[in-house]
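Shown here is one chain on its own, the form predicted on its own, set out as structure tokens.
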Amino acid sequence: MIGIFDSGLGGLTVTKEVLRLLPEYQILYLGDTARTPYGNRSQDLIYQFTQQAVDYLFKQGCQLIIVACNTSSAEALRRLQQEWLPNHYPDRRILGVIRPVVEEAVKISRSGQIGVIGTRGTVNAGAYEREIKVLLPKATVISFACPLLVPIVEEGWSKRPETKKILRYYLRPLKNRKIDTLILGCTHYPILYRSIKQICGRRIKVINSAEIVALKLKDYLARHLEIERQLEKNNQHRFLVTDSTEVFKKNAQQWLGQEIKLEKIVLE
């Protein structure tokens, strides 16, 4: 199975694109909805929560996991890959969402003026800026924390007029700095893609991070057949959460465009 983990339901944006591009593979999704959002947590706690989640997914039979939470990718992924994984599941893989999106941003940016919006945890970690500078040393990276957007998306308020006002407030400093490319540094944000794109206008290329991650996963599997051959191929997808409400279920089904059953689990 391919495991997809997020701190909440935002990772369903990645799941939707993976199901579209790689429909033959079985998906096991896990959203830590009881403890979302991660963006305001300490680095140690983010690592602890992420490690618990990936361990659970591996125990369920996943051979490869996408950490679709940008905060976890920024604060915990490298340590998990370098220290934890070799000692516990050396034949399995954990992938993040930051590097694939950065590669796309660097490729399409004309001026090197690249904007990033994300949670406080993602922005404060500076992971996007570090990765961009590795590939494009002369780039100017303007990052802005948007702590209200995850709760707005989780509450299903993506089409509210108040949400557009908040988006204009968050995006104004980036537009004033003349960015030509915008990274949505949270997997919740593609839910707001159309509104963000409209506010940014034609001069700014807004990267659909969920689509890019799915495309990069497809390429990764084509290059790593030793992993691809171990993945189960069926449509028995499962969707796990650590807390479940009718709002979560309604949003999840709306984002995926299909009816699903949310299974409640406990992470320890």
Contents of the next structure:
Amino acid sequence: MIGIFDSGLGGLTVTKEVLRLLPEYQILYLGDTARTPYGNRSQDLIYQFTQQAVDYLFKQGCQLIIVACNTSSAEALRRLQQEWLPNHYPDRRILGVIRPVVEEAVKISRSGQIGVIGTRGTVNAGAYEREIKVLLPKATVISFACPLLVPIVEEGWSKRPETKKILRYYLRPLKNRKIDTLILGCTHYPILYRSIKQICGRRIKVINSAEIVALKLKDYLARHLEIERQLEKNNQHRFLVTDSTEVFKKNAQQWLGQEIKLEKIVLE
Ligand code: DGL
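Same protein, different condition: the form predicted on its own was shown, now please give the form predicted in complex with D-glutamic acid.
Then the entire complex follows, led off by the chain already shown.
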């Protein structure tokens, strides 16, 4: 099984693309809805929550986990991959969302002026900037935290005129610095893709991270047949959450674009 983890339900944007591109693989989604959002929390707590979640998914039989949450990928992934995984599940894999998106960004940026928007946790961790500089040392990375965007998307306000105003405010400093590529470094932002693209104009290439992560996963599986062969192929997908409400259910179905059943579990 492929596990997909997110701090909440935003990771369904990634799941939707994975199901579209790789429909044959069984997916086990886990959203930590009881403790979402992670975006403004401390690194220690984000690490602890993320570790509990991946441990749970491995115990359910996942061979490979995608940490779809940018905040977890930025604040916890490297330590999990380097210190925790080798001692607990040495033959399994955890992949994040930052590296694949950065690879795409440095490939398409002409000027090396790359913008990143995300939660405070993601921006403060500086993980996008670090990865971009590894692949393109001459790059200038302009990162901006947009803490209002997650609640806006969750309230279903994506298409409101007020949201366009807020987006214009957030994107102005990036446009002023003449970025030519913008990374949407948060699970929720693909839902605002059209508005962001419209505000950015034709000169800025906006990277839809959900799409790129799915594409890179396909490529990863083609290159790692030892993992690919172990993955169950069926459509018995399950969607686990740590808290379930009507609003969560409505958002989940809207973001995934299909009816789903949310199953409640306890993470500890
Ligand atoms: N999933 C988070 C991310 O991609 C956004 C929501 C949160 O703050 O937990 O950064």
